[in-house]
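Encoded as structure tokens, the following chain is the form predicted alone, with no partner shown.
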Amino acid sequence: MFKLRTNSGRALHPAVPALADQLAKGEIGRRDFLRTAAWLGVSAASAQAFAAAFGGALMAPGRAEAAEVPKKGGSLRFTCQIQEMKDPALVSWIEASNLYRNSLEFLTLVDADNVTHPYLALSWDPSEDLKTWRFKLRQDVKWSNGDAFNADDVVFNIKRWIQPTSKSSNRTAFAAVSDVEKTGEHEVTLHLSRPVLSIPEMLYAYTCPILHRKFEEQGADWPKNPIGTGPYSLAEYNVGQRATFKRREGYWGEPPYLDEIRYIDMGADVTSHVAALAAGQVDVLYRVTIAELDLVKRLPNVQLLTGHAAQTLCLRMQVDQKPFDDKRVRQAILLAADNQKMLDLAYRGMGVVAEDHHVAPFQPEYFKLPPLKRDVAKAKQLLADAGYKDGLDVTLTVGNTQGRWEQDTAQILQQNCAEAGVRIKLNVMPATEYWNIWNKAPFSVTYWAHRPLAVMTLDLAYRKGAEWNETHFDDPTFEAALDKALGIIDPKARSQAMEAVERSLQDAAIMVQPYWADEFTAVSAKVKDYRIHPAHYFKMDKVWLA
């Protein structure tokens, strides 16, 4: 049997042998073993070799893969939004991270199989109680301005994430981190107020790139002062037009293949993006929606990439706004909703029906709850009990930020609720304006992107005072259950602990969360080794052009 080893060379965490025993007995799957072992500091290579004796290969999402020898050179054209952006820790649109991801790097890297690997951090060692995490950093990294990367950079970033005045979503995500300490020139130690197992994975969130330690002193505007440790340098950044990255000499890692990557903003209409791909004007699309799927399948010299993802729509209600401050109203809307119909008609069945608690069946913490059974008669009774025996008029705001399927989903809910006496008026807004009010409207449709762990989303969206708590949900029982789940190493026990978390959200009836939507994108046939990532995190250093 292959021996398990840590990246640091130190002793295994005390929980690792039990984890390996669970794998050997078939009590947990290979994927759960690999993810959990990686969080505990076990090297991916040794964990893969160990696990190979107990199962097949992981299922990989779509990939534009080549059997040929990679070629160097060329300029790749990628279409996506290019919005105003200054501080990467404050961005709320994922496309931004795919821009600065060429120049800025993270402490860890989470691959498309959701397994965590070393990146700027060579290794990590959690204490037995998961409340102290020691990270050893690479010593061979240089910033693009010539400075050496060291522990001061990491301490600077994490301190600004967790400070009380921070406006970053990282303040909520890393609320358990009470302090970060420089414990060596290339070593930092995180001190937590409560156990959290997934710290290494959380460090690859798109708001967590490591900025130079003088970022604020030098103006706190990254596109104007684009210092980075990554393989490319930002050459130009024009909002709403284009951004260009050029290969950087002296990069610490393996040099990338492409000479240049040009990001082109072609507006929000994905159909025009597909047309540009067909005409050879661009090489990679950020995404394809369900509306363009058939068109893309018919295009010659184009690769369609697909995969499951924990991306979803939440048709959510604010619990402190009338009439949604009455739980009976919220329950009536959930009981009237037909989640299967929304998936089948709005997304052509290409996804998985959800259970109104924002945890996906392919996320590692998932505990299966019985889905809510549609009951129009009971919905009517709840409305009558709430004082709306003649029906209720509400407005649902939708921004189509990811495509028309958002509005299609809302229209089906509109039809569902009409049967119960809830008359929904749709307020359809331009996508560019929606994000200004996304957390202000009492009843609206919000797109939530994939995150590898459900607890990362729940931390951001449903804790009291959380930066992105759009429902204004406030339940100490839910938070205590979530805290408990965050500190459990055993994958089976963690899933069982999530039952209480999921029930809290489902019982509170704060959202109709109808389905998990598969993701799609398309690239030119000449693009090689481009792999779809469930979180839409696209790392370009291994991509090349035939």
Contents of the next structure:
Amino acid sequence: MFKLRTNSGRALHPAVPALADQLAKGEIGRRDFLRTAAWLGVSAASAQAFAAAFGGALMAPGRAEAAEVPKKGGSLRFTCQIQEMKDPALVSWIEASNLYRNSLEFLTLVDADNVTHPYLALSWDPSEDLKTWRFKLRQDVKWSNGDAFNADDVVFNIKRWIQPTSKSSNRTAFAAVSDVEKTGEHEVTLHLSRPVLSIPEMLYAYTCPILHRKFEEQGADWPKNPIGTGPYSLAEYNVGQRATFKRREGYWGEPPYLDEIRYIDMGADVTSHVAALAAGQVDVLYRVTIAELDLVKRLPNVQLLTGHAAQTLCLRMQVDQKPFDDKRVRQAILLAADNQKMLDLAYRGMGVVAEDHHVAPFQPEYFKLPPLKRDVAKAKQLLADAGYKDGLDVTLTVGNTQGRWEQDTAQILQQNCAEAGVRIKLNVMPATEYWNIWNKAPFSVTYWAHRPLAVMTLDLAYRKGAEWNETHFDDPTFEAALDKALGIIDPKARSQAMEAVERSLQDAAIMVQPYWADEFTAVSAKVKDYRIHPAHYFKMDKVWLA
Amino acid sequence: MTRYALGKAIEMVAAMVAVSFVVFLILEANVDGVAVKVLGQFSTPDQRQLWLRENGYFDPFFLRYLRWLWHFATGQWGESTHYREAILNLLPERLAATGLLALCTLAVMVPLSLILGVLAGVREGSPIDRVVTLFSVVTISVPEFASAVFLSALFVFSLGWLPGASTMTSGFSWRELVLPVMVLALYSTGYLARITRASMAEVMASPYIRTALMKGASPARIVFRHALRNALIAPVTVIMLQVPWLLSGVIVVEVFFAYKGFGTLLYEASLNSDVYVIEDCAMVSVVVVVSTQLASDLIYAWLNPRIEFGRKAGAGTR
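Same protein, different form: I have the form predicted alone, so give me the form predicted together with its partner chain.
Next comes the full complex, and the chain you just saw is listed first.
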């Protein structure tokens, strides 16, 4: 029998044997086993070996893979928007995080299969009640300015995220963390007010890079003073134009293959990015939208990478704004919406239909609720009850932050709702403008990026007072149900606990969340070992050029 | 001449003041928006109030406007809220890029369209005339965004001869200029050729050309010596009108090819409500429009000495 070990060498968490037992009995899948075991501090290698005994290895889709020996050197050109990234804990664009991901590192690493691995933290040991987490840090890490990386850096960052004045989304994500304590030169301990199982996975969120302990003293402007522990250093940076990272000597880990990564801002129009890729002017596109898919498929020397992802659109309503403060109005809109049609027409069916509760069928804690039924007559009745016998006029704000498909989806909802008497006026605005008002408009379309766990999104977006609570949803029963689910280790029991969570979100009718959109990107044929990541987190140190 | 130049200068300043007032009114009426842009969306209301006070945003509107004008006149153009860079660093580079694009376009468009126009206009109804007219009608009716797509599909995706984006990230490249220049030149060449053709045809039908013909002058001499100079007045107006268009009207082409010029700067500034950049770009545009007008007046005078400076009404050529 294969033996399961922890990264720290300490004893296994008491929940691990039961987990292994469930795998052996076939009650949970290998993926669920690997992920949960990783959170509990079990080494990935031992967990993989253990799981392999129950049938084959785990493979992820969307890989620009090579069987050849990697080649060193070369300059890779990556096109994406070059965003401001003054304070990495505050960014609201994943693009920005892909830049600093070359220089700044995280405590943990979540791979494209959603399995958590050690990174700056060598190991972690949760207490039995999951309320105390001890992280052991690497001792061989040096900052690019020569300082040694230690527990002070980690304490500085986590304290900064959770302090009451913090504007970072991390404040909400780590709301359960009541304190962080330095328990050794290379060890920190997190104290939680309630049990949370997914702490290691959450530490790889794009707003969680570990900054140098003197970040604030030195002006709190990372590009001006780009100290990092990562394999590359920032050599050039102009917002809206370009950024260059060069390989740095003295990196603690395995040296990366590329000499240099050049990020080029070509504006928001993906068609010109595809043209540049076709002409060999760039090697990697940040993303391809559904609109360019056919064109990309026809290009020679280009690899199209695709994958399922829990990325979605929330056509959400603010529960304290007229007329959406009347639940009947919101219910009417949900009853009129045709989620399948939005997926089929606006996204050409390339995804999975969703159920208005922001939990995806391919996320581990998903619980299947009865399917939604469209009912226009009932929607009309609800509107009449709410005092809108002659229908209702509302404005829906769309920012097309990820492309035209957002507007296409909104237009189908517009047609759906017209049948029930809700006349939707679309207010289309530029993407960059949208992010300034995204949580202010009473009714708008917000793109939500993939999170490996649904609870992470729910934690961020639907708790009272959360920084990113754009619906102003406030329901103690929902929060109690979520708290309960967050602390359950057993994947099966967790999924059952999610029933109440999903139901309370669906019943509150705060959003039409029509479908889960597959993701696509395209890279040149000479780019090797580039993997699509469901959250668009692109780590470049294993990528090489043929 | 001095009086004329003085008049023109006053005209230019008046136009700039008018434009600046409108732009300022539109962009800086909402002071809270300005503070959010400068300090970022995570700034607190207190920080924004403090910043607004420190920067004199609570002064009367007219005073703020005058102060801003003074800053513009003295070269204190401020920092872009999107690019986080001094506008005085940003703008010249972008202007130069667009200037280069405009120059190349003019260098292709002017000779080509004049030759086509003259050839067509010399003998109305000839096969050459028909071909040129057809070409003009087709190119005028296809908008730039359509020809950009069409030419990219042909030269980038099908033939693979030309680069699809003109970002110039690996340094300057003539090849990257070809497509944007082609799109711009195609659009305006047809129009200019048509104007030249009409103007040439009109001159060729005038009595003095008939006289020259009857005197037995050679066709070449008639065209170059007698007709061309008069026939060029209308095309010169069009060419001069193209210059401001080439500066700001190229937005579509610059954005399509991701060319980092004045057009994309203005476009991105507008998308990001980059107040100071929009204001300064607007002022620069006014300067360009007024100076090209001045230049076109001077060229008129050279082409047609009957035009007198400062006596527009009587000159009869406008």
